[in-house]
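As a starting point, one isolated chain is supplied in structure tokens, in the form predicted on its own.
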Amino acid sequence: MNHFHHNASLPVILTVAGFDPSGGAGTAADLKTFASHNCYGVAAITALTTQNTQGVSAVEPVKSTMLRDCLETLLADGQIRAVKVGMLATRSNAEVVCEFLDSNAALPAVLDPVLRSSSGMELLDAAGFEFLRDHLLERALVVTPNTEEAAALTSLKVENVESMKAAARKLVEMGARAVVVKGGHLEKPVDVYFDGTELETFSADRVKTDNFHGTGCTFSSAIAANLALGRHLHDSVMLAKAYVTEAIRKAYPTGPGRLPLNHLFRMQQGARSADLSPAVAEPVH
């Protein structure tokens, strides 16, 4: 008997991002987020980093030829249902991703335009930034910049909800199909969603501290997971925000620096429930 048929329904999601050895951001965060949504994650690494909870100290981009080969190899399995694009590091990597998105235009893509780490390390070179702004925005189903990234992309000052709305509108004018401008640092965390027609704000309660690592990566990968599960973009954004808020609420320190989110809180809740359930005796034959 085949015991694996039920796994055929697990959507496969591709993350194209950097590797964070501390597990809080990048592909590690994405893969954990996909798993927590009952999806299967595969990853194409754009860069290796040296980092821990206290910050990023070094970045080593992957060669664009290696990235292209990796994307083509993963695509050859024919199962990918959505794509999350994060840190790209270099223009040549951004060009490879652009070609990939052009060749697979039916795949919903979430673009998180990562420019620098929270500790200030540049994660995309200047030529890569210009290429992302001029060519990648229009190739994603949704773009998810934070306020700093939205300001860099639009040349607007983005520091409150009204300016976030203006930046979202301008990004759509620049070619983006839909935008979520993330305002997690605001006194009350607010995200602005705009799809060219509908403009909406999503707010959440401030949780403990804003000293968190990987919230942007996690948010964009949660959107991708919900899209892969067949949900509408608006609903995917709403559900992703709820997931991230709870992952923040359940975060715990793994080092003395910024707290990584608890991406797997749903699985841990399920495990605790199982531990509390009464044991069922095996039938005696």
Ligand code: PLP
The other form holds:
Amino acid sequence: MNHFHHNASLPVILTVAGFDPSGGAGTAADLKTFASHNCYGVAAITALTTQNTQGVSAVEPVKSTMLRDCLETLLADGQIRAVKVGMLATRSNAEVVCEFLDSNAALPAVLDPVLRSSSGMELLDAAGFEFLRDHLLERALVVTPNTEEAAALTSLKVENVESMKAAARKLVEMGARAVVVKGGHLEKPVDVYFDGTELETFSADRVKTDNFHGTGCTFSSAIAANLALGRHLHDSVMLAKAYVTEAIRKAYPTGPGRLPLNHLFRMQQGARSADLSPAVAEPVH
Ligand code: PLP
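Could the form predicted together with the ligand be given as well, to go with the form predicted on its own?
First the chain shown before, then all remaining chains and molecules of the complex.
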């Protein structure tokens, strides 16, 4: 007999991604994003990384047998409502995720086809990227490439709104069910949404996103959270966009490099600015 009082439960969301010890990207960003949407996050880690605000310095993939065990163990609890797939590191990890998506085809999956970090570190090997393109793309409800990833997936040049639209169309022809091509790094930042029928262009952040870290991770996990809450894909994408924009606006530096987003800004609403500045410890004598 369980004596605990049962509260109304929050949807459980799974992230399958890399671990960023500096907290700005990967599973750390995803779990904070889920929490900020009143969802409960669980994480299967595909790789450890070493990084800080100044960039990624090393990647250590997790063994695919360990990843498979982790996914099966989490799944056995029977509560997962949505999944976000981010950095995969290796082809063998991408294959494990493919098996997982196949045996859970009803689970809405958001695929962020992470190729490399903004600092230039490879986050998925070449064979893994081909596997993602040929097998994972069609298994996700939505895929969210930036312009570089869209170009690598489609072999098209993607450098303006027209070519982003062409890439979105080609990705759907290649099997994607829906696509958001993120143009945050373009001169005129615009995102393109295409679900096979509706093609929509919406203006992205006016803030220059190049100086932020983990924007793509946060966007895809916010889409997954909105899907887990029962929202339609289009609404989920629009709400995720608004969330990322606000988390960018409320960002604060945690080091001399790029700014992580403020994933938990909703918790801090109403807090005095002094409460948010770093504590200055009194020396202990
Ligand atoms: N580290 C991990 C674990 C990631 O998943 C990613 C992006 O997906 C990054 C680092 C790089 O993030 P950014 O390019 O925003 O710095």
